[in-house]
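One chain comes next, on its own, written as structure tokens: the form predicted alone.
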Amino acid sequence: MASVALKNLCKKFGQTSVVKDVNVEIGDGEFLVFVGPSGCGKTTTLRMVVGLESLSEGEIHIGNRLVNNLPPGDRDVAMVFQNYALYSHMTVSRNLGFALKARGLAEKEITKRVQRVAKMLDLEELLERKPKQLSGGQRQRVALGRAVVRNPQVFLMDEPLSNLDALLRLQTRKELIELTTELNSTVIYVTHDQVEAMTMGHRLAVMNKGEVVQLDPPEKVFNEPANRFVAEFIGSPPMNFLDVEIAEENFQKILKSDAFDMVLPETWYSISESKAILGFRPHDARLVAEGGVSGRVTVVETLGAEKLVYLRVGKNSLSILVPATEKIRSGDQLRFDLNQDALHLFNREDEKRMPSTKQS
């Protein structure tokens, strides 16, 4: 496996700018996710190192190769597409071996290759058989293991687990964190969903508008997003929002709402600002009986072992999560309190977290 250094890379169509000035180093065996919304430009970057798309401006090393000129076939990746890309006519067995045979491998050694990933990927038993008699799970193994059996120096997958069902994502998602950790891969993962880029990266390359807004792993991403865009796109339920005036009473600072005034903990009394946007995630609320914060209930959604309520407080529209065995209505009026340790406060201004002295 082979490490990989993204600089200053960019990518332009027209005067439009789809790619703006990433820079990320991938060490080797890492398993790194770039993950965010359509259109954020996390698959053109994708396609620049695998060289599918040209580079604007920038540079790419995978181990101690610039590899900007070369093509696809001589960077040393392998690269699983969102739709298989399997050949129609040919058996599993031949899909597999494709690569290998291009490269002129002997036979005996292609043999030896694709029986070994078959054993890996449980499709011992599928050789035989062309893509059409396959499930989408079936499908996708094939085209992890059309990768798998070529021993790159690095694995490029775009969004590959996106065409299966919810059960299914599940247990391939579980199936390729085992087989990249046995192979000790060095992984570039795309994905829209926080989900799987929660669970599967070492570490979360997070984009926005063709830009890297936070390089963490993925428990500070959660736990100190680097601005609001960061907290509302990462954690499910998303964060609630509101805006806040900080006011200075008795030598406390307190955030003041529309619907509620509250005691601002002592590791935020170094910002200076007056203004902010306060959010706290919908599992840091708790119902009480008195005080708090009060909000009338607007939509419950049953989740299982938990109740997602959604309330209106003031002029917001909040949502908290509650056991289910809570007995809640549309209409009923609520109190809740906030975890005061797990508070976010971002920068009316330009979005971005302001941060406390106790995770400064």
Second form
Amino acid sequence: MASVALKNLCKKFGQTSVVKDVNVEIGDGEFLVFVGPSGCGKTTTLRMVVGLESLSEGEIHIGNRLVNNLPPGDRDVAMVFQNYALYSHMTVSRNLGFALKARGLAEKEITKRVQRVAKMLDLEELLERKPKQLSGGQRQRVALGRAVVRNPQVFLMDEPLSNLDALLRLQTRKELIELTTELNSTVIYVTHDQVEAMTMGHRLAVMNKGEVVQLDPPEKVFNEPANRFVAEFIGSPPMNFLDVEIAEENFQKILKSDAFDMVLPETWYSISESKAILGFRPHDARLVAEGGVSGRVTVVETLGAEKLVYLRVGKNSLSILVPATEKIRSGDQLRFDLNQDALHLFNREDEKRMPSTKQS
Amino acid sequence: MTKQDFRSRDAKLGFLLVLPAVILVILVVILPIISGIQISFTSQRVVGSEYEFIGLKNYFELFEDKQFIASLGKSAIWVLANGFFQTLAALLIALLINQPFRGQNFVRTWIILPWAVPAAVTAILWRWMFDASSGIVNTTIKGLDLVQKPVLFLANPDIAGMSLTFVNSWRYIPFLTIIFLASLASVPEEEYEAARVDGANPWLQFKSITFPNLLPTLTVLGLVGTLWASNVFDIIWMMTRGGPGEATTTVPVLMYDMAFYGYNISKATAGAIIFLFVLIIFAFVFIFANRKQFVVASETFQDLSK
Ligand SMILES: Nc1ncnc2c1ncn2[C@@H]1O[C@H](COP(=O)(O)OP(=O)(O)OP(=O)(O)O)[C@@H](O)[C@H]1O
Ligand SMILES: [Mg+2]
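In place of the form predicted alone, the structure of the form predicted in complex with the partner chain is requested.
Next comes the full complex, this chain leading.
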């Protein structure tokens, strides 16, 4: 296994910049996830690393080699494609062994390694089948096996679970984590599914419009999102945002929105702006009998153990999570308090996170 | 209305829709064959003349006719040479112009041109170009000092067959190329990408991805092309009349010659019927031997038409 360094990576298709100045170092044995909305350039980035797409600018290092001008076959990376890209005219066994054959390994050695991987991924029964005769989950395992059998420096995976149904996706996710941990693989993983990103990645590279906007471990991305985009994209149900003014009264900082005032915790006293965007996650609200913020219920969604309640507070529509046992109907008037340690403030101009002194 | 009613209505409609085609086939294919078989059992010499029923006499004569046996051999060689040369050339051209380059769309469109040229024009054009004294081919190769004496492309019995094969191929290669291009376009691009990541060189990619995908097309073309090539008459007749000597006398050429210059239309018809049966047997054997590929091919065409 090897480390990977992406330096000032840029990609233009004609006039449009699709990947803009991406700088990411992936450590040996690290599981790095590129996550972001559709069309933000994740696949393009991955295809540049594997060598299927040329670079407009920048450098890619794998191990200690600069690989910019190496063809894909010489980079010693394996890729799991989103639609698997299995060789439709070959049996599973030949699919698995193809890369080894291309490298001129002896037939005996190929068979041995194919057998081992087939056993590892529970494909032994399927070795003589063609891809057409496999289920989606089985195809996915073959695609994975085709990468594993090569024992490459780096695994690249482009939304490998997106074609599986919900249950199978959960199960395969777990297996993938176990497998890559066991092999101590360096993995670059692409997904637009934030749950997948949070559960799998050692670190996340959150992308938006071709740029990496935050590169941090999942907890940090969740707890201290770098800007409003990350805050909104990561976490489900999504974070609430509302415009607030910050006033100073009696040596305290007060948040003022159109419907309520709130004293800001001391950890925020270092900020100087007088306007901001307040963000809080639905599960950081708690129902109270008196005080707090008051709003009128518009919609109630039951999610199982919890209910997601949409409220109208002043001009804003906000959502909060409450235990499913609460009897709430639309039209009700509710009061809730916010967890003071879980507030987020973003700059109104550039939407970047405002620092609080609590932060590491 | 119940589902059943709909079905029988659909079936009736379907029958009505194919009826014109069925009638057409009966009129232009089945009836001529039946009347051909009738004529072959008679002694008729020219169209409209008197004749009597002579049973299988024409057939027995043909089986002892050295000229006829030789023409069967000539036809076999003709089909093999054309099939091999055309398929290989068309495949190479298709692979070549399937690579991205500037003007690709222009080439892809206009490559069909030779196919659109009428056979008569093609024949005259190439006779003129192959001319011994003033033809452009001879003046060119002589100018390049490749030969001392002009090459008798159509008058030398050892060369005439090859020259005709070349001209016939020139006509059919564009069509085959287009078919191959369509077939290549249906090979999933990501399989090539996966193969590149797996480190496969172009030859291995061709062998393990392109070729298996082309195989159904190749098989269908093998059948259709054989039948087409067997029946080529126009180019040969207009360029060499089967000559020099009998160097290029394939079965269709011999039958035409026998019917209209040898004044023996019933014997020529018998020869044509024998040839027809040879081709039918070939087609059955070929389809049976390659039935798997034919199933795949028909599925592919269904997919394409979706
Ligand atoms: N070959 C190309 N030519 C022009 N534009 C392209 C090309 N490939 C991708 N793009 C554009 O680049 C942008 C990023 O595409 P990319 O496939 O990397 O997105 P993605 O993040 O993988 O999205 P998704 O989650 O939908 O797969 C898109 O706007 C896309 O339209
Ligand atoms: Mg993508």
